[in-house]
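One chain comes next, on its own, written out as structure tokens in the form predicted alone.
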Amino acid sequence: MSNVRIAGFGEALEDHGVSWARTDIEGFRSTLVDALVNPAVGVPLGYEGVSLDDAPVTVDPTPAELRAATTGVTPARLGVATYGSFLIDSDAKGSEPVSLYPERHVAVVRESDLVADLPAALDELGDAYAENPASAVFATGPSATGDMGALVEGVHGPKHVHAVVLENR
């Protein structure tokens, strides 16, 4: 992975004001604990030498647990560089709720899943999905919606985002 991408990655990020973070597999514990406003849950990243185990977050929560929840936790699938999104898939340990529900949303990236654009996750996504059809969101920034005249943050989704880029080993 370039520091070129990753570098348009943050940039992107921080021009839709999603604050975001680097980190190694040693040093992401603190990382997400520095990012999460309690209460909060998630679903297993999935990620090999990460868990949200040690974290005060609550894997596989009920739909109360979402409710009452600050902040969400899930990994992100992809992420688009150019565009400072994330793909997150709709699957059945709950991450477009826990992704969507909360008012802030701290999203996993590890860095050999960034790509530069659409086309290319489109390429990267494409034979996976013929294979198996799945639907997946992309995620760009804080929810905003202007339909009632001025911009209203979180109204269909997280007012806050957060994103966690996890090193290459």
Second form
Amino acid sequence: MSNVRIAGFGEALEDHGVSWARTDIEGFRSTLVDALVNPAVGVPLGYEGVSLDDAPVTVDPTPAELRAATTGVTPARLGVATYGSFLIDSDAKGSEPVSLYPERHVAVVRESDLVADLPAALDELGDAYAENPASAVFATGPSATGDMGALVEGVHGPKHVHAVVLENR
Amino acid sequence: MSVDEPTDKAAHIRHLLATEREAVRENTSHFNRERYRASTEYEGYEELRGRAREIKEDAIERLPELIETVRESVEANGGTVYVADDAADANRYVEEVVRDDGDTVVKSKSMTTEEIDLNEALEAAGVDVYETDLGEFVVQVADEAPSHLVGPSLHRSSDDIAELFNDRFDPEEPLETAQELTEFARDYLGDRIVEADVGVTGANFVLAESGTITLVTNEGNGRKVAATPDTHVAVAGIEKLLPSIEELKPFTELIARAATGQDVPQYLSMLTPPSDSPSLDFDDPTTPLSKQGSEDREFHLVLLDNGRTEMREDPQLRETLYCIRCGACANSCANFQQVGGHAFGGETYTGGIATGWEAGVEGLDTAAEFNDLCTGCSRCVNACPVEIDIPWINTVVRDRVNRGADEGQFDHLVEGLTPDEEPGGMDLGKRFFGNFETAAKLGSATAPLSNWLANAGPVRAGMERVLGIDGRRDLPQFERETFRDWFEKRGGAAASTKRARETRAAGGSLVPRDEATREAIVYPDLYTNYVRPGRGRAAVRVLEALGVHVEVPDVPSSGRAPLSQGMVATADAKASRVFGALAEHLDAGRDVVVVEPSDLAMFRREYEKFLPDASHQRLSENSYEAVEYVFGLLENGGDADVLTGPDADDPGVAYHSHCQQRTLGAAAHTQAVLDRLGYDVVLSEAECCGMAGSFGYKRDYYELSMAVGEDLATEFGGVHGNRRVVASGTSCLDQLDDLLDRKPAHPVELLDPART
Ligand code: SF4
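Having seen the form predicted alone, could you give me the form predicted together with the partner chain?
After this comes the whole thing, all chains and molecules, with the earlier chain placed first.
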């Protein structure tokens, strides 16, 4: 993964109001903890070498815990460099509600999962659909509305989005 | 929104101008500006539009097959597909699904469910329905129809909404700001979502091969509504089907840019339900998400026909089905910007394309109520991400409405003015304006008497009453000496050849003296010939100064006037006659120079519908807007010094190009030529001047027309208040005449070597 793409991704994240930090496996725990506003819930990341277990995150929460949480931590299947978007799966672990209900979403994305643009991401998704069509969402920045007469962030979805970009080894 | 009497119509418009104009104008022009920015910044935007268009054409062609494909894929995924013939059928099905699962429904934004009045049907069956999109929630609370495809409540300001909510919900602390209103709505609706038994969404696209529903939202309510209750019902028109995710690609790049100027929506959901996402029982404090399971999830896709199959078989309305409901046609519409969808809309749909939708799903009567608000300015044509010819759809529907009308008692007044193929009974004002050529000929032949007569009190009163011509407008003044008369009197083509030759001899032309000459005809359009011959005379002198031989032959009027009134057959016949009269000139290698931009637009755009392809191509490729032609001459070595530049103390120029001219991409040339000659030019931003041919003369629309014009007048006032005002179109000149103290001119008059 080129640094250009990471730089582009970072810029796009900032353009869409998303804060971010880059880290490697060693630095992951402390980078993550810095990004949390408690109480935090999360779903297992499924990435080798890192986990949420030793961070103050309730992994696999109950629905009641989910509703009470301020931060939700999920993996992102893909990151889209041009727009700073994440592809979040609607999986059985609950990535969709965990990324959606809390006021703050922390998305963990691996550098190797960054793709150049949305058509490229749709290509990847399309290949997966050929096997097994599933549900997912491209999420870009905080939820927003102009319906009340001025732009307001944080409507039905998160008000703050933070990205943790995990370097390849 | 039933408005029967013309006077009711004027009153309704006046009411909206007073109440909703400000918010509508602010929001739509904001979206419009952002669309311009986003589409120019994106490289390859135009190619994407072409690609999107192709995909839609193909998908609608293959629609029956795609319906079968999606049925198979959704059922293979574990969901159900129901194809509903009409609104009642769809509502009945959804009601049954809801009754099986409970009695509370939360919805995300869906125009299709508005179309079928699903909320009313469910409520009548005792179901509680909550709109969760904040804009939809506002109109639900206010018990109003959405005023815009994308921003249902954009006609309301924060203050308005605060008053509404405070009144309705009586919160402990009165709500004031957009922030407070949003938080209140979010909390209120958040509780409703968590309790709901069924979630109803629309779909922006449905991918047949995988059974995937694509939802485009910014608030996140679409996600919550789909993911929270176990039962998800998606209601989509059959036209939303695309073959597969591959065909979705151009749309994901286009839709948000066209709608709001965003590069991408906050949320682009790709749902292939029933999903694996766990069921959410929020009161459950013990079972973790991964153990909640998703076995109880249910999915129903309701595909709505409701007239769409018939639209597909209707060669004129079919294009409507390509619409992705981005609202760009509304945002780019000068009339819409003033009154919004509560005037410019039908039962459900709003903006230019609403005419097609309402004619297709509701019927002609509904479309007829607001169809006249499309002036054919064509500013939406380039805005539409799927290249729909929206003005054409409006024209066709107008024609059908005309044909459906009954004969009335004043028909004899305009009978002699109307060609046989147009129906008696059609609106008299429309017949009058549609046959303006006859009036112009008569008026010019008898000028100035005709001008005095027409402006005499009793005549004006009659015109207002019978023809609907607003008494507050100055009528066009006919000139006794027409443009063609003038040209013939000064010696016709022979004299022009001589003049052009002299210019060449003096070295002032682009064509070297010993080479072949360039010949052009200046098209004597209706207005240039009878009403504003001065701009024709200036055009002739400018061309001659650049060494071009000019002829002004007798060519019939273009058919723009009848077309604008929906008289398609008359316009079609005119096109044939015009081509007949020009063919010889084209064959002789003469260029066709057109002063009136709306007529150039006929030749280039609308004649495509009327002439054989080869004829249309020949005419359109060899026709030029007057100053566009000058631009070409100068680019090819013409000597700009023979034209008149700015005066020593020139106040600068404020230029309003014509709406249709801009759509053709023939406006920048005027600016370039003026720049080159050293004029200091500012351009207007207003999409249209508001006059739009006959529109501004009509009693029903006078105030709206003036409201549109006010935007232009504001631009040309203030710091630009001293500048010379120039405009290319007749209507624009008339309108600016009414709006400003300064007398506007056509740009070619500025360049005229004879200008003093
Ligand atoms: S007609 Fe075109 S511009 Fe208008 S809403 Fe439909 S897609 Fe958008």
